[in-house]
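In structure tokens, one chain follows: the form predicted alone.
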Amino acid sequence: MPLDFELSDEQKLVRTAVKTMLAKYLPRQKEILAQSRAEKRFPEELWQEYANVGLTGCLVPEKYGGNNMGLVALALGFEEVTYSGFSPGLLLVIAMDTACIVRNGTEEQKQRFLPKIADGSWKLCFAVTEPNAGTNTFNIETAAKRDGDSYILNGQKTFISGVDSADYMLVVARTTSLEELKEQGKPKSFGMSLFLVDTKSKGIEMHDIAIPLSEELNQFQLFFDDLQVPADNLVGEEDNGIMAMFNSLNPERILAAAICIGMAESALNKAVAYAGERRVFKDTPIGAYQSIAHPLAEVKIALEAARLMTYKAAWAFDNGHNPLEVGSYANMAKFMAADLAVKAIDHAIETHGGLGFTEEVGLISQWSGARLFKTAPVSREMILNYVAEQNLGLPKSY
């Protein structure tokens, strides 16, 4: 069967619909972003627009109120949102939770959560990172112990995005401790479980973490003190949550790549437009000079490569490929796109000269956001470790 790189009419419609929806907000963009930055809250009017245009329902099957367009369509929507200068915000973490519930949740969980996710009435976030377990998720210490019809959670999480706006969070906890695993001779990858936790539950303490790069999402350190979670809110099997977690982490990295692609294309187009008009010596636009043109041409080439890798990763996820295979594509896409975004914006700043540092052009704020994605949600160094070990078969270095 021949390869087909053509997007479907439905997928193209997603991009068009998002672009049309955002067009009416462009005249108020600076006002909306300033308010979002000041209040550290995602603009509610934009949130409902995202739901109405179908972005919250892309990963939700039609029987639960979604449109089931898939991750490729959602990635296209993310590209367009970011290209237009807005942020997908909580859409990213909600997509992580949605994918996990769809692929690992019980029928009761799907009926309870997915319709409210699809129509935008419920927001969710994801809680895995801990002070002593950042990139190394296997070292998480938050414990969940069965107690009748409930689990009791104790521990802490850090850098949890948007929990103050979320109705529920998907929490990764250990139902078998590292010490117990060692005694049983089992690997660290065993013993983790996922829980849907009501953010209004008693036993959750939140502390804001000041991070100026996350414009509309607060970051939090969370403390769980005898937090009671209904046993019915366990997603997947107890102790076997690792593969279910991949069904969250893979979409996160793919959508992070889509965000970076949108930022890179936006910066590139700004630079090209300016280089085609700006004249410094005689009557020749600066875009005629190879020192300006060649870096931008390199960005264009890298942009097309990163976009293809991102679509391939999203396509593999949509088609139910093995999570480890999808993980390889997702990591590669995120690596390429994050590096590209920083490079594209840096070249755009250089093209604009002094104007590149002004708020009016907006490249500096873009650069800050792009730089964040070189480190989050997984650092480029850990991606290189992953590829070296998993794809090249080289010895583990850590």
Ligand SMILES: Cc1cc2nc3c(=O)[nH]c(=O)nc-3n(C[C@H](O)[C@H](O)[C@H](O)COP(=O)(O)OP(=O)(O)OC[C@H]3O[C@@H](n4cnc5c(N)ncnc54)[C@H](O)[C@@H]3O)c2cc1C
Contents of the next structure:
Amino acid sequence: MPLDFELSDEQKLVRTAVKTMLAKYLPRQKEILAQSRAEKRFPEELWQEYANVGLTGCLVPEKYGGNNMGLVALALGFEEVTYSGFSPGLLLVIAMDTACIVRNGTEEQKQRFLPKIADGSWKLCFAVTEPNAGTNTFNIETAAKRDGDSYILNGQKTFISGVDSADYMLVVARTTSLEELKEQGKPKSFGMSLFLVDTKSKGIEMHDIAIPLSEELNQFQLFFDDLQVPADNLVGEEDNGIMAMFNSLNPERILAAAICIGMAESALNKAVAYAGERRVFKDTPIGAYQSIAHPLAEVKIALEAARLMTYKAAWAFDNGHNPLEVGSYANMAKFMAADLAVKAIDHAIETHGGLGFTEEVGLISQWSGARLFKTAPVSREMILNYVAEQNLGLPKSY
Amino acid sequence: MHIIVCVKQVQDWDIPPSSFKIDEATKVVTPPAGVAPVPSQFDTIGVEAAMRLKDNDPDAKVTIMSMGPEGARDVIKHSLAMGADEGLLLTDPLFEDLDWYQVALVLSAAVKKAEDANLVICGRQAVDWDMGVSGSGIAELLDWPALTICKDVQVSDGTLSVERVLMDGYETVEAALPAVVTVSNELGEPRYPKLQQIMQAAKKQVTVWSAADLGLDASQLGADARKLTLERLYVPVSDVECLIMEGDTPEEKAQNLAKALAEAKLI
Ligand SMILES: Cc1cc2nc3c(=O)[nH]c(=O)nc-3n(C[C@H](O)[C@H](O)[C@H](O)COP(=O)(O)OP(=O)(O)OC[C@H]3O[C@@H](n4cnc5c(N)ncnc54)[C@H](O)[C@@H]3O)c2cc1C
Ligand SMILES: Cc1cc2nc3c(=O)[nH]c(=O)nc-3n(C[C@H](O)[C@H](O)[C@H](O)COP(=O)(O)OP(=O)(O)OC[C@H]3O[C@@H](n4cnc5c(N)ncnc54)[C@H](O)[C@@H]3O)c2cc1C
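Hand over the structure of the form predicted in complex with the ligand; the form predicted alone is what we had up.
Below: every chain and molecule of the assembly, starting with the one above.
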């Protein structure tokens, strides 16, 4: 079979569709972003447009109201959103929650959740991180105990994005505690389960964490105190949620890469336009100096490479490749794209001289947004560990 | 009602003019490589006008017609994803390098061949050459009324009613179908294609017609049959000077402006 790097006609149209959808907001962009930052809320009007154009329905099969265009299409949409200077908001976590429900949910859960996700009426967030379990997910302690037709959750989560605007959150909890595992001689990967929790439930306490990022998503520390969750909301098998969770992290990483690519391309274009115009000595545009031109050329090379890796990862996901294989591509794509975005924005700042620091040019706030993706949703170090172990077969140090 | 919307594929107008190369000797414009062409801005507004008519009359059929290379399929797909029913691609080596008269000849021949078409919608002008004659040309060759530069298009009981944009307002004009309408940006934002519709558009039919299918040949479409001669193609040199009016108060600035205009003998 021939190797084909062409996007399909339909995939090509996705960026155009999203670009046209955003066009009417561009003239008011500064105002919209300033308002949503002041109100600490993602603009609902824009959210409905995201749903209307179909970004919430890409991973949802048609029979549940989605367009099923897949992760490549969604990645293209994400690129356009961040290229245009907007944030995808909760779309990133919703995509992973959607993938999780589609691939592991019961028929009843699919019918209950997917149509509402696709049409934008329900937002979802994702809660795995705990104070003692960030990078090391196996350390989570939040407990879920079966009680009749329900599970009772106790414990805490931290850094959870968008709980304030989400209708449901996908929570990772332990149905078998670490002590029980020790007694039973079972591995730490056992005993974790996934639950769809109504964010309005009794027994959830939220505390805002101050994180000065430019995106309109707030992070929270959560305390669960006898939080009752209907047993119907368990996604996948009890005690065997770990693979469902890790497989759903792949689309999140791929989309994080797409976000970074959009940001990098936007910064690069800004820098190139400025370098072609700005004259500091005589009549030579600064873009003629190799100290300005070469770093931008390097960014362009890295951009093309990261984009290929991201599409390959999304393609492998859409085609149902083995999750470990998808995971390798997804990790590599996120690693390349996050480094690229930070580098692209840094060089764009450098090219703009003093102007690079102004709010008007907007690069500094983009830099903090891009920098996040070196650390979250998975850190550079953990990706390097993954590649060393999974792809190179080197021994594990931790 | 069968509406045909003419959609031209043009170079993306978002790319800076400086990235185009113009060869004055051969009179050829070379756009930068790797930038995908787009539908002409006013033509997507034409699609919007057609879709609004279809919103009110779901039985109306909307066909997107584009003359151009095989790649013009992309702009047809874009319009089909906005909700149009069918595509019509007019492509033939003879269609390269036509003047406006020959373009109108090809497009009107295709409208005739479509038989049941009774409303043609064009953009007021294509954003590449800005000629603004295709709509009127098609109407002339079909002997249909032309209603140009419209900001609202309505059809009821076979009667077309449009609002035409004027320098100082607008006028309402009626005509019986069949007719040709050209639309302007005052009509409003075109709807965007939704991903669902993009998937549906993949299944919609795009018919391809060549010059022979339209009964046209080199005697009508060749260089000798051109009615328009391109004399010169060049980038205009702008030597506009910008003068900022100084003054501590708006009144003082206005006085200085009046003085400057008087000195330049403009008032
Ligand atoms: C803005 C923001 C939004 C977030 N949103 C969410 C959310 O919605 N839901 C959610 O569940 N979580 C969320 N998180 C949490 C995020 O996923 C974690 O911060 C991330 O997983 C890192 O965990 P940690 O902060 O505990 O760092 P730690 O685990 O304490 O790691 C600290 C450092 O040590 C390194 N390190 C750890 N172990 C190793 C090792 N073996 N080898 C090499 N280096 C190692 C790490 O790479 C890192 O650099 C968010 C975080 C932020 C900042
Ligand atoms: C927060 C802040 C505080 C400041 N405070 C002060 C202050 O108190 N007082 C004051 O006077 N100024 C101040 N400045 C101005 C600062 O010193 C200038 O921004 C700086 O000198 C760069 O000038 P520029 O912004 O015009 O960049 P430009 O001169 O336009 O340079 C743009 C880019 O081109 C590169 N470049 C230019 N020429 C060449 C060349 N020949 N070869 C290779 N590369 C080249 C530059 O290195 C830079 O990367 C401040 C700036 C900031 C951002």
